[in-house]
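Only one chain is included here, represented as structure tokens and corresponding to the form predicted alone.
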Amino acid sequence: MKAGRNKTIDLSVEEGKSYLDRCISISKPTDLQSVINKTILGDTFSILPLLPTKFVDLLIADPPYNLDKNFNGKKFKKTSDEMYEEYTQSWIKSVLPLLKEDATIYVCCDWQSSPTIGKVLKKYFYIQNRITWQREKGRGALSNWKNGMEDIWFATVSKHYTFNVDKVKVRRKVIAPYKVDGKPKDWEETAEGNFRNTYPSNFWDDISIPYWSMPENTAHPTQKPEKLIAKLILASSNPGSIVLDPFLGSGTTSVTAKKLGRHYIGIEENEQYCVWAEKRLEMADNDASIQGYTDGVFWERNTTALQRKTQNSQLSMWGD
């Protein structure tokens, strides 16, 4: 029995039935309508060639990592770094097609497989950054630093892509206030604190990994938090935009994209994240809130409900 407070979803494919049933499969090309917001069950090397070409405004993958880990049964084995590239370029070369001039690539790793990936999208985008983000939580070393950062690389297909800056501006204290003729510059001033809306950098250090009282948490090992993904539609797409990721794993990408008035194709193999993932579909018709992430605002880590609140009233006078 989970405690009360427990919200982590781990329904079985047995009890989710119904949500399986909802994801589709294909077997021969087929038309957009057919697959846009849809779950994809099935192998992403073989779905990816029967989808339609130039139809993808932002990809967000978030591939095995070249580590030993079990998901749900299926084991990817670390292999050496010459065999990671190798898998890494069948499947950027499975997406290419499917990618919009003006589009945009993300891309999730570890430091090790990081400077990997980046050779690998170095040959077919122009890079433009390398993000790295403080996963907060990690198991301890006995002979070495716990590993507690990741990377996204950030790519496009072109010069001219997508990037709304404005949406992603990070809620941050002001600890030495500047004032002209006694009046913020650039900041706020409330009972709460003081505040200012910077712009991003490539070091995020204000995301929570999901956890077991989120309503997003689910058994996945290696789930994405909602506000990190958040971040990266945002800023590379528009409200109407098609977002695909091919490694949905337990549904954040899809879900946050829904969340945020996009259109959405997921790709994944395991009976069991497709459960996961339609479930959490069906809850953002009810529920469209991102932790971390109010009213047009990303909060630094930790900060409390009350000072959101007493914000959120005022950002009118500040904008996003």
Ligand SMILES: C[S@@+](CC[C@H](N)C(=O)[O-])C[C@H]1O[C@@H](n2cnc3c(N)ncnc32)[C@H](O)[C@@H]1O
Given for the second form:
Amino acid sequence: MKAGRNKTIDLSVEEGKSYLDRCISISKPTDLQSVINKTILGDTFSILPLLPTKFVDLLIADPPYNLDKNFNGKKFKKTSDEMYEEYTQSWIKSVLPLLKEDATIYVCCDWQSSPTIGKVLKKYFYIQNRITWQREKGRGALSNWKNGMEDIWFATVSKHYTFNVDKVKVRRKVIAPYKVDGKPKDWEETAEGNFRNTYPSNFWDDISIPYWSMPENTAHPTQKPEKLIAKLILASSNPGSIVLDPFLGSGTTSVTAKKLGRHYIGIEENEQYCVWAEKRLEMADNDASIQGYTDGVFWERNTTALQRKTQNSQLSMWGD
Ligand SMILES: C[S@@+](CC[C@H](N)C(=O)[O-])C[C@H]1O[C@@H](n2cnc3c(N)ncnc32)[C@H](O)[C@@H]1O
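Moving from the form predicted alone to the form predicted together with this ligand:
First the chain shown before, then all remaining chains and molecules of the complex.
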């Protein structure tokens, strides 16, 4: 029995049969119309070569990291850096023909996989940056530092790419308020404190991993937060753009793209995860909110709902 406030999506494949039926399988070259806004059930290495060319505006990839990990019965085994490089190169080569000339790609990784991912991306793309996400949780280790960060590489196909910096501002508390002629300089005075909308840096410390009381949470072992994916989508695509995720997992990229008015295509080989992805896509029809992103700005991690309400006269149901 789950506690009352536990919102984790964990319905089984049997319970979620109708969701699984919404996913598609493909076994021969296909056109865009057949795959747009769909979850494709299958092995990404077989599916990618069947997709049309030059249709992707934004690729978000969260592949298995070079770690031992059990994805619902299918185990990814830690391997040598050389083998992981070969693995990375193989899926990157498959996505290359799908990307538009001005496409952007983001690839998530941990500190161990990051040098390999960066090396491969450098071969094929213009590297623009490497974002570090400070996760507040990480497994404790008695003889090592706890793992509290992940990287997200930001690369582009050419020097021409979309970057909407005004869409990804972060609302921060002002520590030392500065006034000119008695008036706040670039910040706002409110009953709840002083705030400024700041330009985002490549160090992200405002995003929690999904947890049990959040409606977006599923039982997937490595689910990314919608708030994190929203930043990538808002900065690097426009409404109507097409976002592809070749390792969809619980559906975060597709769900966030849908909430933000983008088209999506996700590939996932595990039926269980496809069920959760489709369930979340259905939920997005009734609730397009993204926790931690309100009124066009990203709020700091521990901003309370009350603060957001006072600031925006808009009640957000949860803290983040
Ligand atoms: C790191 S997880 C992605 C998590 C996802 N970002 C989310 O928010 O839920 C990687 C996913 O890739 C899937 N996967 C691994 N190898 C695959 C393959 N060859 N084809 C399709 N999916 C694959 C795994 O089942 C797993 O769900």
